[in-house]
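First, one chain by itself: the form predicted alone, in structure tokens.
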Amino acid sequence: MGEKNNMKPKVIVLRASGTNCNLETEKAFDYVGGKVDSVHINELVKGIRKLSDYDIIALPGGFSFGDDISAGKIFALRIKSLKKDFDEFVKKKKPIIGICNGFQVLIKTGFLPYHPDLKQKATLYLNDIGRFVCKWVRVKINKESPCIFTRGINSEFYLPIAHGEGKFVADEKVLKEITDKKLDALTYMDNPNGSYEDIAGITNEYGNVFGLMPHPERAFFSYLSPSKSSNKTGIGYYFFKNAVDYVK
């Protein structure tokens, strides 16, 4: 994006009642060299706070607003009262994450799979085995994908996952837009949870925005993970590093 530069990129944590992986979420960007502010989405509707300002939005996991209606619902529609403003950041080209909770949100936004007028075209609906599921599992990168922020990642790891409404769903239609455009960024290897062509995790076609139910701030020390390794980062500091980079 544009010229390199020393300044350390402007992070957003937006947060609601409910959402509990923020503080995990705002040490990882602090941590690669973002400047992070955390934002209750009321301070957007109200225009304390001004999306314009920051050049990463991130959306962290938890149960936004006790996910009473569905995961992420609540969240998304106070989100869609602020189009204009994320349609512009979309086009901007500037990074958005979505982690668990967050991806829930994305979807039910309308922003992934991208739609230009905000609709819906797929959800994460209750996992096959019909309960809450917390673990760690393994995923693949899709080495294809547009996806700025698994760039240069291994192929194959493990990143635990916590949710009850993880299983993605979509249309043929849908899914084969999704896996003809390499929009499939993360799959599962062994799908916990039935989601519809093993998708973890999707973005746009820019890249962009990506949104994941596996989170990647819970593995970024290496002594986190079950997987024994060296070094001191673990596999999740990319996720996060790759977004503060591009930015820079």
Second form
Amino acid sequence: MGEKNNMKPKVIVLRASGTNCNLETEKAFDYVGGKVDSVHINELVKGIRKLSDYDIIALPGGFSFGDDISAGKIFALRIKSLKKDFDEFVKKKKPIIGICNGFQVLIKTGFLPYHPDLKQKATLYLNDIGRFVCKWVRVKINKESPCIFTRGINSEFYLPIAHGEGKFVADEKVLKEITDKKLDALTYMDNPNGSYEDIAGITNEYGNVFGLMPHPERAFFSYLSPSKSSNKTGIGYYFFKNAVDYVK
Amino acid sequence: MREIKFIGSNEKTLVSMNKEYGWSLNLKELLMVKDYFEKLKREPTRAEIETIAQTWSEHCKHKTFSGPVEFIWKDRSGKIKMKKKFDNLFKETIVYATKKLNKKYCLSVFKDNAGIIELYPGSKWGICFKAETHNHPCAIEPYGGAETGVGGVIRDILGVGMGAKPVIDTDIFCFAYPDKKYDIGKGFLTPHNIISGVVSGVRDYGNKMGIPTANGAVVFDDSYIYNPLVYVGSAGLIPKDKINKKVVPQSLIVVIGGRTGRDGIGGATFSSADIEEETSSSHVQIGNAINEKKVLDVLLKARDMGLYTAVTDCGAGGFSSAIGELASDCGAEVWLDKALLKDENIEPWEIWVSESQERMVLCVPEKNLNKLKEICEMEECEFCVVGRFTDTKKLEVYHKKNKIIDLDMKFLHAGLVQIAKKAVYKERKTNYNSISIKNSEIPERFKKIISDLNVCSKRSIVEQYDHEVIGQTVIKPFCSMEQRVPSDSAVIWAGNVTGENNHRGFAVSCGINSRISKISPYIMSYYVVDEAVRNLVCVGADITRGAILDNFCSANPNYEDVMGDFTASAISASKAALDISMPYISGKDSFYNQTAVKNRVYKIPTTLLISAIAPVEDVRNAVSSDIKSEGNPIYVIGEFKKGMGGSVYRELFKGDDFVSSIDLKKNRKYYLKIIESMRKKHILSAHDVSDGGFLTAVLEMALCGKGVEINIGGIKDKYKVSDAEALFGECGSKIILEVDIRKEKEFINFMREAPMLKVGKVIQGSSFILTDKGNIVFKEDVLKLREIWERKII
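Got the form predicted alone; could you also share the form predicted in complex with its partner chain?
Okay, now the whole complex, with that chain kicking things off.
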């Protein structure tokens, strides 16, 4: 991708009615040098914009369509109507990140864990505590994971979570595949929701698609941490920087 | 229901008709309506009377607070201390303070849906702030009541000026104890049911809106058994050039968002009456956060494209008050059959006054209509054109070909009759006697205090709210990496929204105190104004550019003692604001918070919520409340005062009910010093002393697992107070500071004129040690105390 060296990577932050973490996700990509468009899924459906014009897709958090039926389900159905475009994006090994509701969407579309026919292989279920929870939790990076978003990040740190349906659930076969292939890029150290294998985020085999429940965009600057440390950069910065550096 | 007949009706008939239809109009007003229609030589329509009732309701007009009051103040012996007549109590207290202070950074006060101040000197942005109550709905349908309360105050922010982006919500509740057995009247909800419903409602609505709920308080007191108070606030950011709206005749009246239905008919008039055993929950509206989120997305996009010239929210009174207010200077023609409906089974007048949620009314020049339509379609937000603004100075409402309303704007908006209320304030008898407490009693009593619902951790509630969304929350409800230490104010960075490359932001806090109000509503206002401002000081916000909101809740103002307490607290709220030099920019009041059950009337004490807001120059320097490092000295700034009145200690054990008064002029001086000292980086953490008293406040700072050693001897010597007053008293205005040991000398020198005392230090390990002149009174592991403090509330 050498010819793009002098151009800003084009980022599409894709939202639906009820998406609400788009602003901070757009800003995060903007701060690391991306050229960001905030796009409603209807603009893709109507053909006003094309996915192939972009280098990175971000699916931000929120409550797309009110999380009716189950979290991310309706958004996932809309995306499936654009299945070809998305699959092409994945196969071209361009980065896709889904955060919180965006992760729920990636799971429900069958992009994570990846199924060639885009069938759902896992789910994110109601937290064990039975309700929404917002707090900073300790997480760990799997250094052996192919995930491009987590490259070179310190192994243990805190990230904020804010979700009601974040418990990663899959059958043993799927879980084994995830752990064997080191696709569990991010795990909880004090599991806050009952996720199997403490999974907080997973990637695909190539590492270009990444979905996670914690919010790196809310940890972009050090002053957004509950602990007032003197570090200049927040840990969240690196997730976005990695994606932009990758496509440059 | 009978035919509506005003012409020729006698007073008795008018009064009984009023009750039957639930208009909540008083006799003088009914006679005025009668006069108006007798002059027109025709009977009013149902729609016209409903419009008048809504427009003149307590809920919409606040006629008690802005009406005339005959006030008498009696001292403890019953002797008259003061007599005063107010023509307009609100203007002569709250607004008076703002006018007198005349702060140039106030960009809009009292005239719009929210007050607005400047984000920083010369900034292109303003911060708007508004708080509301939703008490009556929450008493009968807590979940829906809380949801629509949050939805309503957010629409106030969307409807201020040309629309602002909400960036923080607040919630403050007053409940009876959920873990206490009450003999509850038939048909009423238990405190436990109310709390769970309200918390879930705030959570579900606020979280789905994508606005962080990041500041608040919960008060527990038996007085709120039948009348819970649910305050919700919202602050937003608005470009300065979008502060003014303009209604242009011939422009279209466009409604975006939710459809109109039969839910919430008569909500405004219902809130203007006492709750009775047979009060129906059909007065409460149904919320749908995603509809409102769509409205938010459409509105801000359309605003920045300049597609409309004015906007307001549909709140109490529905179209009737939204369109009525926008058109009050020009006039409007409305076509109700064009409104999108939830179902067709609705009367025309019901469409007009329905309080269905999530609707905003815009003034759109015809040429922009198609562009607005495009945005709405993309965002899947419904919209309809329901009329046109005119220059007739008349309100003309049609349903198909029928004209159902034809009223003069002048009559509707200026014709209100002001009723003089009698107010008698009687000072309560209080006794001061210095109570003693044995050293051996301190450990157990302290543990009981920190597990009291008014003191314990509110984390089980707070962590259900998303307080991080938008990625701007710098000081969160809990500080330290593990979020164990309660903060004093939320600090919000503004940069993601303003897009400015700086670290400007603002702080939001609150103050509320029902225990002191029961002893002295007059002194209470000083305490709550002071507490709200002191909370801002603790994070280092610039109070010289700050502002406050008043939200009074009271029982039925037709009782002269209720009105007396209310008036006394309004007078002191005004004085407190002047003394501390913080202007009011907006406010709201809620009366009739009382309920009769089995021949007994349950009234709430006058409860004043002060919400405070102030700019923060650099959010990276905001001071948090968690103790930072071993070896640092701990100081208390502010005097310890006499009296156990208003303390949690007194509620649990025995104690006198004396409350010392406080001097906010003096406080302001040392608050400014503290902020300056923070700028000089002398101070590493700060926390205010409130519920539970001094010892609780120190413990809270150490809950991140730090050890502290505190010496009480110096406090007793310097301020001549008893052990109980020093450790657990809640009189006075105190801030605890952890000072950087390397800057201690500089700090002492800089603060020398302030009432200041070194009370202890941060020690190695995690022991919490209390000593008195060298002897250990109490020693316990902080982590053990934390377990007690972190109990569940519901």
